[in-house]
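Single chain ahead, by itself, as C-alpha cells, in the form predicted alone.
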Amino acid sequence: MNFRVLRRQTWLYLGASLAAFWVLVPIVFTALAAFTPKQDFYLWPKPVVPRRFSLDTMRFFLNTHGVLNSLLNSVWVALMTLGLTLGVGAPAGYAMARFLFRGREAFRLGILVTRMFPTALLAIPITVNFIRWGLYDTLLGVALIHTAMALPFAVIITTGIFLGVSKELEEAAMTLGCSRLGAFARVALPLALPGLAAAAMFTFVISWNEVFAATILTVQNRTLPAQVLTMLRVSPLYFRFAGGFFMIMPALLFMFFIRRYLFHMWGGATAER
C-alpha cells in the first residue's frame, strides 16, 4: 500500500475515532451516573465506573410528578413535527429540485434566512398571536414552532437529494403511463428514502431537545425538556443526571433504527442481513 495512502486513512480514523470518542464519553457518564445509587451517588472519591448499578435513580426520576405525562407530549410533538415537516417539506424540497421558476435562488436564500432570527427575539408575539388563535399550552402549538425551526433544513436537504436521483427514470415512467404525481410518489420518493431518512432524524432530535419554545408556550402541557428545565433548581445532582439519560436514549433509538437509511446514503454497508 503506498504510504501517502496509509497515512491518509490513519490520520481519517484518528479523527474519527476522536471525534467517536467526543461524543460518547458524555453519554457514557451520564448513563453510569444515571443507573449509580442515590446513596453512592456523592461518594469520594467516586469511582470512574460505579460499584454497583440501581434502577433506584431512574424510578424516583419517572415516578416524579408531571414527568411521565411531559414525555408522552414529547412524542406526540415529535411525531406531529415529523410528519408536518416530511410532509410539506418533501414536496417543496422536490419542486425546487424539479422545476425552474423565477426567483428560484431568492426563496432558496429566504428559506435559510428565516432561521436567522432567535426564538427569543420572537417570543412575545409568538406568545400572543397563539393566545389570540387558542394554540397556547397545546401540544399542536408546540408542533408547529418546531416544524417551522427544522423545516428550512428539511427543504435543503430533500433538494438536495431530490437533484441527485434521476430524472430520466420519472420521465420514463411517467411514458409509461404515471402521472407527474404517480412518478414522484413511486420512482423519486423511493430513490430518496435515505435522504428522507436524514431529515427525520434532524427533525426528531430538534423537536425531542428544544426546550425555549416549549417553555414560554406551555403551562400544563410541557415537553419533557421544558418539564425537566423546570425542576433543575430544587431537584438533587442524580435527577438531572437521571433525565439528560432519558432525554438522550430515545434520540439514540430513533437513529439506530433509521441507521440503515443513511447507510446507503453515505455509501456504507448497503445492506444488513
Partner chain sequence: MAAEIKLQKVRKEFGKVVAVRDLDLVVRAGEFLVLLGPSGCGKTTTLRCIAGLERVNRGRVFIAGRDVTELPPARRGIAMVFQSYAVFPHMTVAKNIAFGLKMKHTPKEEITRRVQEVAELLQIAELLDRYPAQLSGGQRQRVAVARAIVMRPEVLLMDEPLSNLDALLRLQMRAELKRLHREIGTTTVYVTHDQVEALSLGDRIAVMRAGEIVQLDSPTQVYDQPATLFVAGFIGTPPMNFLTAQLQAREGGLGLKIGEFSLELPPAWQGKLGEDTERTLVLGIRAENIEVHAQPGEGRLPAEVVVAEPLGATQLLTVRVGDDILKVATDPDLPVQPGQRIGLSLVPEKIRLFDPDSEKALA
Given for the second form:
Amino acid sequence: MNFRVLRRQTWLYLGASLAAFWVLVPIVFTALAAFTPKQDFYLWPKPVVPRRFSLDTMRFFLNTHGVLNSLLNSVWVALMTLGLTLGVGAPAGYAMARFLFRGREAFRLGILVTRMFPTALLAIPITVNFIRWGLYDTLLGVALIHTAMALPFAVIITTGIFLGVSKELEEAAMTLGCSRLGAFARVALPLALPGLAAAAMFTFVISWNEVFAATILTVQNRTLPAQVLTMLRVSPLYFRFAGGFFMIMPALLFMFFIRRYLFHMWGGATAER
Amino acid sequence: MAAEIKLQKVRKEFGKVVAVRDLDLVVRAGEFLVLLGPSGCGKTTTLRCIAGLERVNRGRVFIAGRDVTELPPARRGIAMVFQSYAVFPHMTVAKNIAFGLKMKHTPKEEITRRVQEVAELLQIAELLDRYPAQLSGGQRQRVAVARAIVMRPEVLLMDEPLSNLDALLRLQMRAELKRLHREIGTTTVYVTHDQVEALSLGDRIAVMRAGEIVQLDSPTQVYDQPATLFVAGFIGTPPMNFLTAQLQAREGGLGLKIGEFSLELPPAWQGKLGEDTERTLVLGIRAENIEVHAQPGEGRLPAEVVVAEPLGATQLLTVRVGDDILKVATDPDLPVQPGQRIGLSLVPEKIRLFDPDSEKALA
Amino acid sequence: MNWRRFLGTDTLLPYLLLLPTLAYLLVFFLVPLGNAISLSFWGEEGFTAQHFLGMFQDVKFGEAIKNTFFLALSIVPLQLITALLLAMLVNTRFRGSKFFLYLYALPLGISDLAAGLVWLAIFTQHGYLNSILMALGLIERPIYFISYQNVGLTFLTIVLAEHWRATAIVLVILVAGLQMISRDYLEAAEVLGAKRWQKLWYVILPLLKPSLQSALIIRTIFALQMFAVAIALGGEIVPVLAGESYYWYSSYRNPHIASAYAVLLMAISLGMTWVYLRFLRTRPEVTRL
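Show the form predicted together with the partner chain, please, the one above being the form predicted alone.
First the chain shown before, then all remaining chains and molecules of the complex.
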C-alpha cells in the first residue's frame, strides 16, 4: 500500500468515526443517565459515568403513576396500527407493484401528497369526530389515526417489496397449477415475508414514536410519549431522561432488525415508480 | 401427449397499443414452432395468451380442440419456461421440479420417481438438494426446463429461454433443447428474437411484426424464400441484400436492369410478374449467392469495395452498387482493397423479387 | 361469466386491492382536511375569519412563525450538506462502510420527543456538557444553554437536536440515490479527465437531483411540523407553529384556532413543495437511462 492510499484510508476512517461518535454519544449519555442513581442528578459537576449503576431512576420512572400503563398502551396501539396498516396498505402495495391500470399514477401522487399533511391538521378534526363517535380516549382511536399516518409509507414500502419479487415467479407458479391466490401464497408471500416484517417493524416504530395525535386524543389512556409529554412540566429531570431512554430503546432494536431493508424501502420511495 | 394449438382471430391490446392483431395460427401436434421477431412485435404476448397469463381482448384459443380462452393457466395443460427462468429461490431444485406435480396431488413416490427421471434427462440429478442461489445461470435454466417437462404437458411454451446465457452455453443448450424435443415430442412454442436459434430449432418459423404473422414456413423456406422485404432483411447473417432494379421485357423473356448492367431472368419467372413489365422492383439476393471477381468485366455487375472484413473462414465485403450497399461473402484469400472496383455475378436461380410498394415477394 | 372469474381479471383486481386504502384515506385524510378547514373558517354564524384573526393576534404567533421558518431554514440545508458528505463517504465502500451506515441510520427510529429529551440531558444546566466543560476546567459556572435570557442558544440546541435526529432520513435517501448511479459514469468522467470536485459537480449532483429533491421536500415538511423537540428542550422558550396548535387545542381547548394553525401549516407545506418542484424541476428522461 503506498502512502497516498494509506493517507486516504486514514481520512476515510477518521471522518467515518467522527460521524459515528456524533451519532452515538448522545445515546450513550441517555443510557448513562437512565442508570444513574437519582441523587447523583443533584451533584455538581455531575460525574459522566455514574459512581454506581443503579436501577433507581428506572424504577422511579416505571412506578410513576400511569407510566407502566402507558407503556402497555403504547405496545397495544403500535400492534393494532401494525395490523391495520399492513392489512389495508399491503394489498395496495401489491397492486401498485403488479398491475398497470388506469389511475395508477394518480393514486401514486395521491399517496405522496398525503405525506404533506401536518399531523395537527388530521389530529384535531379527527379528535372532534372521535368525541362524536365514541372513539375519544380509546386505544383503537389512537391506532386508527396512527394507521392513517403510517399508511402512505406502508403503501410505498410494500410496493418496493413486491417489486422485488419477480412477477414471473408468480406466473410460473400459475402455469404449474396454482390459482392466482395460490401463487401469491406459495411464492410471493414467502419471498416478501422478510421485507413485510421490516415494513411491520417500521410501522410499529412510527406508532411508538408518535406524540401529537396520541396526546390530544387521549386523557386516561395515554401512550408512553403522550404520558411523558404531558408530564414534562411537572416531572423531575431524571424522570424525563428515563422516559427518553425507554422510548429510544425499542426503536434502536427495530432499526437493527430492519437495517437491511432501509434502502429497499427508501430507495423505492425515491425511484419514481 | 402432444396437442394441437389453435389461435382464432386473437387480439390483445394494452391501452391504445395493439400487441397482437387478430392473429390466426395453428400449431400442429408435436411440432416445434418458433415465434420470431424483433422486440415489441407481439411474440411474447402471443405466447402469454396461449399460456393464459394474458386475457385476450377478442378471439379464441384452443388447445387439443378444447376452448381454453376463459381458463386460467393452471387448467390449460401447458407448461412454460420463462426468460428469467423464474426458478423459485426459496425452494431446493427438487422442490422446484416437484412443485407442479404437488399442485396436482400426484402421489409422493411418483413425484420422487419423475423428478429423478427428469433430473437425469437434464443432467442435474446431483443438484437436487441445492438452492437456486447456489446454481449457475445454465444450471438454473436446466431446472426451469426440468420443472416444465416433468409435468408432461400437452404444450410446452418457452419465452426466450436462452437469451440470458453466454454465447457458448447458448450453443450447447440449443442442441440440447432440440434433442429434448425429439425425445419427448411435446408440442412446443418457442419465442426468440435470435434468428439463428429460430432456424436451428424450429420445424416451422412464424415471423412476426407489429402483432401480425408475416410468414409461417419451414426454416429453409423462410431463409430462401422470404415472403416480404421485412423477413428478408431480418433473417440471415448478413441479411439479404437489396438492389433497386428495373424490370424489362425482352425478346424471349424478362430481364432486369441495374444501373447500366443488364441481367437475364430465368424462364421460370415468365408470366409471374404480371402485365406491367416496365417497373421498378427490389431485387433480393443473399451474400453467399453472389460471386466476387477481383476485376469488373463482361457480364459482371460493377461494384466498389467499401470495407473488407476477414472473418476467418470467409471474408465479408461491404460494396457499393449505385446507391445500394451490399454485403457479399468471398474467399478469405481474395486480394481486395477498399476503393477497388470489382465485378459481381449473381446466381440467377437465387434471385428474389419484391414489389417496392407492398414490400411483398413476387411469385 | 361467474363472479370468481370476474374477480380474477386483471382489470378489476387492482382496484379491489386499492379499495381499502382509498376508503381509509378518504375517511382519515380527505374528511379531516374538510373538517379542519371548516373548523378554522366556521363560527356560530357561518363563515368567519375570526379564528384566523384570533391566531394572528395570539401573542406567540409572530414568534412562532418566525421560529418555524428559521428552524427549517437552518436545519434543512445543514442536514443536506452533512448527509451528502456522509453519503459520499459511505459510497466509497471502504471496509466496514456498511457498519458505519447502519450507525448513522440509527436516529431514524428515534422520535422527536425522545431526541429532545436526549439532548436535554446534555444541555440542561447540570447536564453532561456543562459537567464535562467544568471537569476540564473550561468554565467556572454552568452555562445556561436553555433559558429565556439566551433564546439564541436555546434555538441552537434545538437545531443541533433536530440535526442529530433527522439527518439519517436524508442520508438514507441520498445513499439509495447514489447506489443507483452506475460507477461507469464516474469512471467515464475520470477517463475524460474530471477532477474529484468536477465529478461531484457535473456528474454526481445532477444525477442525484431526484433524490435530493425528495429528501428536501420530505425534510422541509417535517421540519416545519416539528414541535416535540422544541417543547422537550425549550419548553415555551422557542414557540413553533405546530406547538401553538397543540397548546391551543390541549391547554386552551380551542379547536378552531388550533385548526387555523394547522391549516396555515398545511398551506406553508404545500407552498414550499410547490417552490421545490418548480425550481428544482427534474426531467424524468435525464434520470431514466
